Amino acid sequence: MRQDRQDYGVGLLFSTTGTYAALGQDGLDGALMALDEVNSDPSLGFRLRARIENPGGVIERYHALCEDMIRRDGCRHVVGTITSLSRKEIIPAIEKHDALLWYMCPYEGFECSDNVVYTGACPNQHIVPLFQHVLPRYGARACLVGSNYIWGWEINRIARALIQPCGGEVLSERYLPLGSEDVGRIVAEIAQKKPDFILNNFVGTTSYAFFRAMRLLAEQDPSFRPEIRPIVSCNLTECELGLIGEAGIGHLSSAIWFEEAGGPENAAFVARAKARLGGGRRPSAFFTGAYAAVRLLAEAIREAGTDDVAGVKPVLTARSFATPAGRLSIDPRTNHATLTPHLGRIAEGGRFDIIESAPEPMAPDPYLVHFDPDRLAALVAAARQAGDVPSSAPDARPTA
């Protein structure tokens, strides 16, 4: 049969080995599932040809691989990178060649590039709803931990800006290098400080080691059980729960997608994803985000009739698109997505129970220009005074 479909190159840049390999593998698998669906649809009139590269979490490899994808393989679109460190490493190459990076991870905000489509959550879509839930229920005395790069620094900075107007206190703020599992000193300090909650901005293997160490602390001191002093995260998803094991049960995370979210269309997507992944693996927001990015790209190419960035971008900002995480639209001012935040509590079986969801998709506010911390403080104070804490909060809090 004659093949006359147009062929467009797409770079898939995910670290599937290294300290955050689980995240990279889930992102790559989601992108490949979408790619296969696009290529099996003859009505589209084109195919997407994947150029796959694995930087292995080594920051020095990202720029050269990205340049090669664009210059040698003609990829005008690159889907991937996980950490903000890797994203920032390739943006100069993306901008120089007028390509488009599709970034599908939660991140710290305070960035905007004409050559990046940010389909992951920004701060008003992850840490703000997380803290709106946590502060009235558990208290505002926190210990902050994070990997020693921009994600950890900036999310902890935002956390301070949310905690302080609420009359709270940051008891400690500690960092470890990416990949370090030397968490003992930090856990010992947390045991001594006895915060109301711990904000976890560790990434990859550091995060897993931290959860395991905190589980041991809770066994020694029951006041550190998750229903009393939870670990709360903005970037923890299903693809990592098997690596944490029972140590994660009861702790909280925000995400724009959990398996339970959505209706019949999401259920059908989950069934396809699980069948593809096999081995009991569950898709996560990283899988779903990469899948949605490729499907959005394909839809934009279909409407524009080209993969040229100048043709694709107006399509992206002209309307909304159906995704497993709900309808998604791209803000033309910032290139960030309108998304629906959810809060989940880790349950048995490597999944999350959704305990709270935004009532409607939330417009992006990457610079938090529309966020009023004093209003948050008033809401927290009113909830405490009225005892208006919903049933998802602990029934009782023993005195530490």
Given for the second form:
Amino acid sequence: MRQDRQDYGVGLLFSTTGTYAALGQDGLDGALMALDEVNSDPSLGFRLRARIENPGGVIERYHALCEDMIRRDGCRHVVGTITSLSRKEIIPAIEKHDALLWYMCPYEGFECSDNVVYTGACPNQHIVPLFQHVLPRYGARACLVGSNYIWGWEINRIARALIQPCGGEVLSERYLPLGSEDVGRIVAEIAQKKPDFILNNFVGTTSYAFFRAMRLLAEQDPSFRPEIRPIVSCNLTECELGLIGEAGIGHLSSAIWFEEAGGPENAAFVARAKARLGGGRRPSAFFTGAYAAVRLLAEAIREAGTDDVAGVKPVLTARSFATPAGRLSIDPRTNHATLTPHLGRIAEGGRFDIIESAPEPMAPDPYLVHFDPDRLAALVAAARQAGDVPSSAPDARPTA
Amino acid sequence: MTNARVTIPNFRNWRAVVLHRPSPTTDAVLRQLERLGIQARALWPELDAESAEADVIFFDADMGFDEQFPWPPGEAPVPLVALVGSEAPGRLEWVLARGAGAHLMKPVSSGGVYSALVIAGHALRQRGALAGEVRSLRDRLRRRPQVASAVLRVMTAQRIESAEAMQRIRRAAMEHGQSIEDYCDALLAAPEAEAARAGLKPGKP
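Could I have the structure of this protein in the form predicted together with the partner chain, to go alongside the form predicted alone above?
Time for the whole complex; same chain goes first.
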């Protein structure tokens, strides 16, 4: 092995403490697993040097830490940020220094920076397929909840735009500050409104408290059991199931990767990840996403012969790459990834049963340019005609 | 979050013209428009015949001039977005006179086009709606003398107070599915005797 391998700095910016620490920890762990694999690969002529920072979920810390990574440590690539709030906070620094941010979370779309690679799902890859499954089966009367920042606001706005053409109804739309566990009034309102389903855009501890309170509600009123009125999410993964516990079982989430998705290569990856994580921890889409981002970065540096953004970007968009979630390609027009969305139902033991998968990888559509609301409306209308959708009178439905 | 619901349009299949010299800004705007599903072309210095079909025009605020546009200042039939480099007051004056609904600062990079489109489109719709409302109010103002005459006639014929007369006219106009002004015109046009007898049943003018 050559001792004088070139050394490239990579910033890993994840909040591993604070209200959404579970997601940040999974992201960091995935990135580090990829980093170790890259650095122990003698065929590569370089090493990746991690500069790890933990903003602790405090939004004011992100910008300065990101600037530092780029200016002091010469990182041209930063992998990380979980919330859209923190991503938007560091993009100006990333753009100013012409660095590249690798963002691997599901997000609300309507953004397209030339200095960001978006490897997580955008709305046509999460909420649209989620609603295509949920609305025809459970009905189109919804309560929308979310953490009080752009992710919740925008996903709920999109939800409204999907629900209305279907003749559905948004019965309530409520927000709580990040970190709040004060879900009582919102759950009381849901108990009274009896929606067909609840769209959950809470993040971190708020989400866990909400699931637990909804579980108590379902114990009092069986018509709130998940098979009748599910809580559906676009960002819930394995890494939070332990924190939610029993209360999550039966509810639904969309993700671009679940443990059972994919073939033998994925299974081998899962085994490696579990061995590395230890303690019964399972990898999640956040872990896998960060892992894939770092592996992709290393491949691109190898091919480009430099970590210069101008050299790396053309490689990324020129071909597809193998990842645990399948072949991944980056659309050169939008810098977003082509991905295969899955829908999972939370099962016992901290895992998801996959109940539906897109038949093929879906091109990203961050501005929902190609989404046709009439198609969803037709699906719902057909289900209604077939009698599959519950009557709009909430009390007319059977209780479990 | 308070949220006055304004529908954000989908721009798919819109056509855009970027009236700007070839430049990194022109490229950035074209690239962003393409991401939004918009067919965009760059032209300079003149719009062509096809530009009349455009749904939005981005124009250079620095080097632009009146003769580039086939319509009078302030009467653009499509949303206009100014691409502003120099913030010289004279140039901004010109941008405002052209009726720009939004602007982008040069150099344009990854952001801004989407919000400029949404805001300029909304501004044009709002301006159209307001202009329509002003037109209708002006028309009603112009016809106020006829309404006053009709009220007088009903007061005399029915021996009632003006408020009562106005109320009957309003009710009758509603029953006839007419505006108060149209109803009053018809009432005044009817033969005196008939109008007096019927009071509130004018013949069709």
